[in-house]
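Taking the form predicted on its own, here's one chain by itself in structure tokens.
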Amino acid sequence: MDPVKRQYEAYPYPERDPAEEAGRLIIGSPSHPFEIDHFLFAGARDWSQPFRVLVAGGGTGDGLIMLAQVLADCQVNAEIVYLDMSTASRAIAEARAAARGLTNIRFETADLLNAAEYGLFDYIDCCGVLHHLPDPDAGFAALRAALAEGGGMGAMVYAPYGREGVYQMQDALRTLVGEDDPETQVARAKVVFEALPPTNGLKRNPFVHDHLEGGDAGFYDLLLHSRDRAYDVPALFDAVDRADMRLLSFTSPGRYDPRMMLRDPILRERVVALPYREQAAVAERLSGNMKVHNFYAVAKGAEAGRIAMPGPEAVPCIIGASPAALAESIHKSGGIRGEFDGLAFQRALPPETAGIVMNMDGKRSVDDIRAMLGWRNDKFEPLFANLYQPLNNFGLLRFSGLQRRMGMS
């Protein structure tokens, strides 16, 4: 049995109980379908036309669950093709959909290299997979093959310095336990863990935690993987580029701005100069912390502009938090904190946009919000543009029509 799917039927991942989809949705970066709309549709996706998509890798179901149930809520005709090799991994999916009622997946147990045998999709979603492939090339063309015309693929690939010592255990690992089957490597290296010195790097590394805290099947996933390979910035544009397509944003692009970590008034002007690939990469080796990367990528050739963009028509919906909470924030603090794994950001903001973040209803259109507060466009423009930098930057607000569509009979 190949190497791979012998660890993910013995440890699916990350680990689920379907039991709990009663209380909670979990909700996460690329493949939220307002977000998809934003970079991949200007925002304007006319969501009365069908909708197909394909989750290449689905695992235990995280990113196809969300997509399902959202789209489901919003009462899109979609068809939603989940592939996956792991049978156990499938099964727990399989399950949480059910919990649901959800009926707009189809469940197929197979390699995403054919991904194109079952037809082209608007939307291929593939996190955490293709680091994993003998050949993640290979990878990237087939489901370039399986992208429909004017659609687009988000995806999720391991970044090497927020990653620091993972490597070295794993060859460690792979010495010592790697002939034992599944269950015995995890007992053996747990004990090879707890007695790792402060000195390890990978004691050392705060920003893996979530895997070593994922049960067995994360520790599985983070230390004792048979395939595992890490791309910085440039080798993530160039295999993009390699199958033909474009990486068109990172789903939090302010992350990826060097300014974030740049003082000097000059080094912050050369910075800019840059193109966008090198300006990500530069932003990659100072910030020392990434330890994925989540993209959204598109055919070469597709019409440039498709990520949205503030106009009196746009629609502004809120992600991971509510207006509510975070105009209150904004109206105590005078703005908004936040961090990625360590890396503090804050954005001072004009307590006049708290009133604006109270109205992103995901219903509302920018010029609805201004009508609403009673505002001039003079006022109210600057006051917008001012908000909407620090929130798209940070993955927190995207352009939508698709909650409109929510309560439709």
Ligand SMILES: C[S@@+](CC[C@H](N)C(=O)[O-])C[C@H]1O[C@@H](n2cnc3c(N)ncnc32)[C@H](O)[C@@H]1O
Given for the second form:
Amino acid sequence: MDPVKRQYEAYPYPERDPAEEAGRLIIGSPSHPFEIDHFLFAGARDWSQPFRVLVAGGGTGDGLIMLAQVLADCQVNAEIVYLDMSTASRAIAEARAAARGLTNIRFETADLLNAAEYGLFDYIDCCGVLHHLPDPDAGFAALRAALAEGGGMGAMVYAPYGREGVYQMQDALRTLVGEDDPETQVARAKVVFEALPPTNGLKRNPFVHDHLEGGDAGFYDLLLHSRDRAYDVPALFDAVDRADMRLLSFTSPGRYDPRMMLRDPILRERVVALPYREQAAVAERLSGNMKVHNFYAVAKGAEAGRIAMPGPEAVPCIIGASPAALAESIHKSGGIRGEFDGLAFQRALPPETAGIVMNMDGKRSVDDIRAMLGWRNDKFEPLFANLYQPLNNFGLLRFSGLQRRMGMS
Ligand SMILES: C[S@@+](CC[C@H](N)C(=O)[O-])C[C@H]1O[C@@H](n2cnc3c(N)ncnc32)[C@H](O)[C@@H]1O
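Condition change, the form predicted on its own to the form predicted together with the ligand:
Now the full complex is given, and it begins with the chain already shown.
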């Protein structure tokens, strides 16, 4: 059996308990429908039209369940095809879907290299999979071949610098326990891990703890993987390009803006004159802590006008926080602050921006919010521009008319 299939049959990853679906919906990026709309359909997709989605290498179902639940809640006529070669992972994803009563998913056990056999898709999700293929280029090409005209892809691949120490450990453990069965590998590798000296690269890397907290499946996925590569920014752009696609944006654009780490005004000016790919490469090298790249890509030649822009008709949606909580935190702290794997960011904001955020219910357009507040354009527009940039850069705000359509029906 292929060693990667053997791994995901023994250790479906990430570990998930279908019973927990009753209490929470896991939200992530890419592939939240608001985000798909924002990055691929200018925030203005006609959601009354059918929507075909492929979740390629869907695993235990995190992206799948988020997509299926939000699309079902918003009454979108969606067909979601789940593909994975691991039957054990599929069983968990199916149980999660059943626990939620979701009926918009078709489950298939197959290799994503055959994706186009399932038809053409308006959206393809492929997270944490391509870097495990024997020939990742063939995977990129197979997904490109399954994209409908006007469609797009949201994907995640590993990045090297934040995974410092991981590949040395994988190599050492392959030598030590690579011939053992998966359970024995885990047991023996844990003993090795516990006794690692503080000089070990992984011990000195604080960024990979989420995997290590993910039970035996997380441990195996991080340290015992038989096929696992990472893409730095130039390698990623090249792989997307070879598949006849264009990388449109990373999902947290702010993280790829090197100005976040540059104070010298001359260098800040110099760096923004570079092509997007080079700006992102500098940001990756300066920050040194990126362990994945989350991004959206489309077929070459079909990229114009894809990413939503602020404007009176745009409908802002807050993801991953309630507008009231975000507004309160802006009000209290005088801005937005947070961190990306230890890299702190903050942006001061005028107190009036909290009032704007408060009214972002996902149904009101930018102009509706302005009118509700009773402000003229000359007051509102500069405040909104000031607010939009950091919220979008840090993945908190997307434009999508998806919920507005619900409100109007
Ligand atoms: C790390 S898991 C990621 C699962 C899911 N996408 C997520 O983000 O939670 C990788 C999954 O890709 C699947 N996979 C790997 N190679 C594949 C291939 N060639 N075709 C289909 N599935 C594949 C594995 O079985 C596994 O379930």
